[in-house]
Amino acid sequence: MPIKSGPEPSAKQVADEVRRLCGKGLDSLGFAPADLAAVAPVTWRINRLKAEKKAVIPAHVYQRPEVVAGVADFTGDSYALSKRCAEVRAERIVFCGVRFMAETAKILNPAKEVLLPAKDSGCTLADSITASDVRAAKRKYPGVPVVSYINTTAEVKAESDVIVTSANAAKILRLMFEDHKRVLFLPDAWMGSNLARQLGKKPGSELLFWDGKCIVHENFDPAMVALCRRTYPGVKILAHAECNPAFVELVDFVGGTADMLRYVRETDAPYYMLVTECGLGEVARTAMPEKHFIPMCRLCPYMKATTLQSVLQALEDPQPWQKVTVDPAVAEAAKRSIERMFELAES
């Protein structure tokens, strides 16, 4: 999609922007001077337009580094972004993430315009289950509460009792088990298995789950762990909760992206390996340059679909397909399950 013409930055403004981007750590991630010179005019224009149009740009930690460092107003995992979006005072939200995240932002900000720059920003987990699937599961297990991972569509959230993220799933499930003998967890089967093990619940009888998987986290091979430990003595291996349970059993820490970053900050080790989407490692390397990170990650094609050019275009000339809409009845029901998450997670 062509980008409308607009004011171009002066040579000094570009040089200042390059210095700002270097201060954000882009040069340490391999951006050469020519790369920075190409990025700087785009980030300058986005930030100028953002102020003019009273827009805010949240970005998930898996986004491209030039988006995270160059134009994001705040970054985080799904939970942090949900909370921050509920608190923003901007007139529009340009969401740099995937569709279910932008839907969540719209549910929490119904009066605001929410834009999703990239058309191909889906999610294999969210696509693995529909609202009709949830209704069928509720008929099969009457009275069993439905706890859905935030990586789901607005329609699935509307059919759920409470939403969880990888950071708060264990806590919320413990609270649910205080009043229920069985709980239905959707849609990530591997996260469900990992949570059942963590909580001491029987998978398939006490903790029931769907058969969804993440395209990124299903590709990590447990056999790599032993090789990594031999190659990097003392390495701490951290895995996302969406990983294969056989992989999770071999690592030093399992959790969500925010939990993983916190663990690295609070521990001392010669090496760290973050087993998840590559964007988290880029955030960690720029935030903690004194730490040593060993690459073992996979790119998410959906997260990486958002580019600076698509963000600029969405700000300059948003297309109908970029404007996120949620049916009001669906949004009202989904909002209850999201607010229930906030209530239980912070209790």
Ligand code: 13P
The other form holds:
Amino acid sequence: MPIKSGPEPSAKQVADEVRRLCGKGLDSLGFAPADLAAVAPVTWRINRLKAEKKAVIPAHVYQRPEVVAGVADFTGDSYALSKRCAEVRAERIVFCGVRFMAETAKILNPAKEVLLPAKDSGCTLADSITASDVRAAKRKYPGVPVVSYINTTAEVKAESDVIVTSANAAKILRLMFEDHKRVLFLPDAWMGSNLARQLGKKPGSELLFWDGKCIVHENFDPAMVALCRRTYPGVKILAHAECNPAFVELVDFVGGTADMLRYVRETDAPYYMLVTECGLGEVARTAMPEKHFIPMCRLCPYMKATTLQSVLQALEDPQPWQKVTVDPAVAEAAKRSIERMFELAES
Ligand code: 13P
Ligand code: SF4
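Counterpart to the form predicted on its own, namely the form predicted together with the named molecule:
Below is the entire complex, every chain and molecule, led by the chain shown above.
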């Protein structure tokens, strides 16, 4: 997509921007002077345009480091991003993340323009289930509450009783089990099994689930755990809750991205291994340069579809396909289930 021309930064403005980016840790992540010199004019233009267009840029922790460090106004896990988006005052939101996250921002801000820069920013979990699948499941299990992961479309959210994220799924399911013998958790099968184990519920009978999988988290190899422990004595291995249960069984900690960062911050170990999308390791390394991180991660092609160029283009000349729309009736029903999450997560 061609970028419209705007004012170019002066040499001094580029040099100041390079310094600012280094202050945010991009040099320590391996950005060479030539990389920084290429990134700085783009981040400079985005930040200038962002102020001019009264826009705010939320970014998920899996986004490219130059997006997180260079242009994001706030970063976080899915829960923190949805909470912050519910309070946004800016006129438009340029969401650096994947479609279900941008849709959530739109549901919470129906009057604002929400832009999703990259076309290919889907999610295999969100694509694994449709609203008609949920309606069929509700017919099959009448009276069983539907708890859906935030990694779902607006239409699926609208059919759900409550939304959860990796940060609050266990707490909200526990609350649901106080009033119900069975709960339907959609759509992540691995996360469903991990949660059933954590809550002491029978998978498939007390905690029912769908067969959605995340392409990033489903394939981590449990055989790697013993090798890593031998190579890095004392290593703490942390896995995202979407990882396969055979892997999760062997690790020191399981949770969402915010829980993983908190665990690292609050413990003292010689090495940490964050088994998830690679962006989290980059956020952790810049936030905690004194700790040692051993890589074992995969890239999410959907998260990485957003580039600085696509953010600049969306701000300069948003295309119709970049404007996130949600049918008002769907948005209203989905908002109820998201707000129920806020209520239960903070109860
Ligand atoms: P978090 O909410 O833990 O950041 O997870 C989002 C996600 O898409 C994980 O793959
Ligand atoms: Fe979806 Fe997996 Fe990518 Fe997260 S990492 S956005 S769950 S495909």
